[in-house]
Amino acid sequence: MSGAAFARGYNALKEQIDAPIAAFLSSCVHCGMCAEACLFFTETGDPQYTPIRKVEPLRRVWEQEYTFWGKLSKALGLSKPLTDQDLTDWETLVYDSCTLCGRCSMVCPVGNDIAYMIRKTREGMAAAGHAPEGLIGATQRAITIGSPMGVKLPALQAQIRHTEKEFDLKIPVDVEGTDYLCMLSSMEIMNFPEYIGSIARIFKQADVSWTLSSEAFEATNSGIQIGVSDIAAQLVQRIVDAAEKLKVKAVISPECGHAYMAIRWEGPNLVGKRFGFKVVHILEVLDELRAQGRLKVADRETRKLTYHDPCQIGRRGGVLEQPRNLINMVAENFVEMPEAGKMNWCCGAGGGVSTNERADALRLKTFARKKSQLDAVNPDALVSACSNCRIHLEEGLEEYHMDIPLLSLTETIADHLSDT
């Protein structure tokens, strides 16, 4: 890597050291509690996967640039300066062994948000050119095509035509003045197109005013995952522009964890202004319809169901009660996994890890933690509400020879709707 690239990365790391980062680094007591909260550590036993260790490049820049003793040690040549080789060595830790799930942040005794710190570390890594090829490619496609998977409008239009024919209903596109602009992820268009039909059927029964946008239908934000705020802001702005153009009251994030986090929680800060519309997750919308009595189900699931909480939706996003309300509406036998809810274990695929082929072996190894959760309740089927989780859960279940059907919560509700 060139000296200029390293300088960009070093300066980017330096710029990330805001007041919260400085406070977190100053207050860390090196207790190691975050290690036991990270499935990459618990499933490997390797101390290099201790969450706080993954931010070492950021810590060294902070120490040498912003602390008295660090500056003195640097001036006297007593401390080792950060090098491009350090960034090379740490890249796999920062991108392969962290899903930004935030579980480590929950157990920190001094309240440090380690996931936030790793997100900031990725900013410097990406600026220096240290990022996985798969994530770089996905980010480039998101910028140039509008989708990290390269999904273009004709692919969505084909799925819309198929859905309209199958269910004899109309999918609204580019309709102004609706209550909701419904976003999708590429995985829902290409891997789980049933989701489109499900929301259409639910919204028809509940008489919901909604639309899709032909100009901004992709909710996934690769800029967040790779760690480039400018790109993340550009991708959020596309959604903002579409929502304002169509004059909607709210934007619905789909069954995708990082999409919800990017739009709902980071979006206004990224684009530098307050939204003129609300942002809600699809589960929040469905639970509101349930509470209003606008969801009518014909029958209920008799199988034993359990629920996987997607990290960005549940732990980081606070959508915890809504999925349980909805499952209990359609299921007679719902059981919780151990450590469910806000302390649920990550599936192992978030934060761009699933896009990073280099991390595949490690990602599947860490699925042993989810296997132990499932073994504890022995469900007949597993429900989740994140398309990225679903992809990895399917791979993990196959890897560990677990014959457990995997269900989308939104699709499950649609399948149990009454005809009246």
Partner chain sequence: MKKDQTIGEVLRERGISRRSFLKFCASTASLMALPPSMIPVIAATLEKARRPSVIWLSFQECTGCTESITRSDSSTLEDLIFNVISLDYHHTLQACAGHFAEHIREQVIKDNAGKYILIVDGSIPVKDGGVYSTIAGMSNEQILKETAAHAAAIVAVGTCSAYGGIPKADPNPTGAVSVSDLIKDKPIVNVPGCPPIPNVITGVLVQFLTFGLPELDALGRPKAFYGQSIHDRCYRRPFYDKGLFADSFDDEGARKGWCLYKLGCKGPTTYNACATEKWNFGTSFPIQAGHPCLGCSEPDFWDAGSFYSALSTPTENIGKTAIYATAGGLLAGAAIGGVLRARKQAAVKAHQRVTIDDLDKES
Given for the second form:
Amino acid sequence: MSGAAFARGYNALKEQIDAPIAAFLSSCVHCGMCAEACLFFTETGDPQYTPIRKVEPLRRVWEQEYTFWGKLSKALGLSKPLTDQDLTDWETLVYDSCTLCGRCSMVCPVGNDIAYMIRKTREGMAAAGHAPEGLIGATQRAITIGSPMGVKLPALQAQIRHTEKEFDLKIPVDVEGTDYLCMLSSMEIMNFPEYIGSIARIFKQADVSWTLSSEAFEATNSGIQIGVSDIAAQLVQRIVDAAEKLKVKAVISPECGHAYMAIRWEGPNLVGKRFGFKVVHILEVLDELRAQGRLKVADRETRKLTYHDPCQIGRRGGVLEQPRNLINMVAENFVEMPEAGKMNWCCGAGGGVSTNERADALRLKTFARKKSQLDAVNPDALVSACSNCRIHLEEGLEEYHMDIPLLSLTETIADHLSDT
Amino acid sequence: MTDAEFLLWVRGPAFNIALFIMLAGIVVRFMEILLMGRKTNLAEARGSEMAGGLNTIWRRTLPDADTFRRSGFTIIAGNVFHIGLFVVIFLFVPHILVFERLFGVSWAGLPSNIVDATTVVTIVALLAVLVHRVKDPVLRMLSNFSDYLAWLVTILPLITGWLAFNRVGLSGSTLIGLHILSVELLMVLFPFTKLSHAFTLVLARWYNGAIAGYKGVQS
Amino acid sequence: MKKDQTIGEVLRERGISRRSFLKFCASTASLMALPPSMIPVIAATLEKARRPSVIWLSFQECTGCTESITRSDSSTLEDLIFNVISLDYHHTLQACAGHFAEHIREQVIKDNAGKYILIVDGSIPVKDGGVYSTIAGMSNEQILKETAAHAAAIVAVGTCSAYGGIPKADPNPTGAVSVSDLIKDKPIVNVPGCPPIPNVITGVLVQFLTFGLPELDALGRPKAFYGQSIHDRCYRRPFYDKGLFADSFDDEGARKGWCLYKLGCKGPTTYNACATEKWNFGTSFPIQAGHPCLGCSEPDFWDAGSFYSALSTPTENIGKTAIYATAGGLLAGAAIGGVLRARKQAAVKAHQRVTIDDLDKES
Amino acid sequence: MTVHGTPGTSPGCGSGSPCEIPTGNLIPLLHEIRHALERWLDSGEEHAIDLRGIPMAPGEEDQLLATLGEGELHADLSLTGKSVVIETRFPAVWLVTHYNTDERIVGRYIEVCEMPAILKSQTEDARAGLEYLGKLLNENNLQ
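The form predicted together with its partner chain, contrasted with the form predicted on its own above:
Now the full complex is given, and it begins with the chain already shown.
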């Protein structure tokens, strides 16, 4: 471990602190309410998981570098400077026990956006070499191979061929001048290939002009999860380049929650310029098609369905009504879990936690929160719109011996469309 | 120093010093925050920063039902002592006279005996908050010296004020003098402890709401 | 009149009935806030007490205190006590003057050494050798020290002698001090007030004759008379409790007799018997007359901020302080904020690009 | 008993206008008198209340006096200034008022007893009277 790495991390923390963070840290009254909003605390009862505590390295840097009194007390030896050991101690708190779900940011009485600060803290942690192995590997694969899961173009092409054959339709690739460039997450290629077919069927019926890109199909962004803006910008740039090359009007984020966050909200800021195209989530596109009457439903789902709001799509992304409109279009019996919507509980796998094998046991433990939410409504099937959530939900349901089928919202829509 | 001299000192030079430190401190703290700046958001906005910010400033005062259920004690005790402090500070006629001297405006106060009762309730709530802070594992872990100091300088004026109003123990001048002195201690520490949340909270809530509002997200 | 008579003997000699004496004892007991059951005890003790010799010295004063006791418009029960004490020397009242008067003072000191009571009104100027007030070529300080040396006890009547009073008010041109500033080795009973309530002056003497040196508060005042504040005994206190205040001297609240706190009443910090004892034979007292208490029985009452600004308010110009503080804060904030901003910009400039090779700790 | 609304009294505050808020001392005072009267009847224990020691709003004392009323006995004493002793309409409850020579009140007590001490003949005075009577007889050779 080199001192140079710590200096780089320390500087990264200094770079991240802005007026909102200064306002947040000035306002914290140590009331502890964020703990009750965090599933890592509620499911373990361990006070170290209190969200605001996770930003302690950032707070120390703020206090000692950016407040007059903090600087003074540091000079007088009244406060300890941040050390590399502190970062080592905080690594599991910043990465393993935070999904950046932002639920704490909703309950803080003084209005602190704690998730915003943890995201920033990760910049310093990663730059100082304190990111978890799992995330480092995924990030390296994303840069070198093009996808965190190591999915390469041939794998996608195989899925495309398979899907074209299965549904007897054509999937456009690298078509210039379409309305939409559709992005995917590698989980959708590897684990849930039905997604590609669903999109193709829906768009065919609704007569949407769209394409995939062979140069940029991966929408997920490990750079954001690990907290390295430089890398995240590189990954976003690939999509920007593809979108500009294909001259599309808009880029569609896949169901994956943090991919949406990465392209829609962080993307322009990462690459440092406004996009010349729109970025929309697939649910926004589908709901718009629904509103325009371009989706025709053949039959309606009779099973009792409930919907899990992926944090980055709902609470942090603002796509809350669209999934409900869409489910109600195809289902007769849609029920809400308690606290659904903007206050929904995270599945436990977001923010890179699912990529971090070290956190597996903790991640499964916190699934108890989702279980109790599900138990309250006892649905026949669970719908969601994030492949990362889906993988973890499946694992969790199995772990807790719950026999509830898991559906992708896009696929559910596709399955109930009339073929005409 | 006789108690008359003491009262004169706290009403005179000491008050001036405390007021100066508090106001200058607040301004400095504000500028420390604001001058840190914020990058322009380049993502296409879906909503309004201003609307989100303003909404969150007041909306965050009211917790949602489930948060209330989980953090009931913190919310109730917190609200009781905050509302109590508001009533005691801003609706007690002798206090309003101080604000009148400072700002030139005054408003109607509450009957003093109601303020007196509110003071007792507020003190009890603050004591409960302290017990909670010491006993609750999360709060115990989060708490540092500054938290207890802030608690102390908040409850002291309430206690001394109650004693002064009810004229317990010492002479009238000493009681009022001690009360004013304890307020001055609060004023001096106000900008430099977490008590500063009283004004930075507006910024914090605004930023939170603005970040959300820009994205068209509820907060 | 013989010097060693008891008070009872003097009274009987003067044809004062026992009932009249009881009546006097009753009003005195009331004044001392003693239960009426104590009246017979006071009567019995006082009757047997020796008739004391008294020297009254007046220094820097306005004669208000003497006026207070000797109001000539009526003969009062309080006169009784002055009839029985042997007021041997009083600067202002004595008929004789000049060297003869001073001779009497010296004689009394000599004849009653260690037994006489010294009453002082007025403060003592000590600046410039005490030239600001002299009697028969002696400075007040000299007279006081000489007379106090053989006194049994000293009663400092009025706020001037008790605490310096108005002569001592800022900037105190004569260097006025109180009796207790100069005399440290004698029991001193302060009877402050500007002037003190006449009954209280006699009451203190009765108390002294009856029970000896009274219990004093921290400011040397007999607790029996100064034990409670004006505020605590004020009939307008219920208005204070209910938050009903007069805002000016001629508003509705003033007419309705509401609390005068906002008009600067010093009742809460003033310890005196005005609110129950009242003035002019129980007719009224300042608050009842519609004027806030000035706090005249407290030290430095003249310098304790405006008579008309409320006790809770700061005495100095806080509006100005607020403006200076804000301006100072803006300047300091701009300077500090500028430094912090520069520090942040330096950090941004010092940014080292993070690549995937930097992520591994081993790298 | 309507204490607050006793006819004939016009309570005032300060400069004579009606007093909105009484000190609230009136009713407790009447209770004190009642308890004292009970004790005196039971055990003969006497009780006195010094009205000057109790804060009263202007008019409240008038209300008290109107409530107590005037009973059968009214004695004017010529002391140093007048003193007036009346038995209120509640027997054994006395009102003793001392005036100075200007007929201003200098003291006022409510006494609960058989007879206020000030009414009783004083042995010291009696002794002096006896002496004077003897002297009178002696001087005039009336033995």
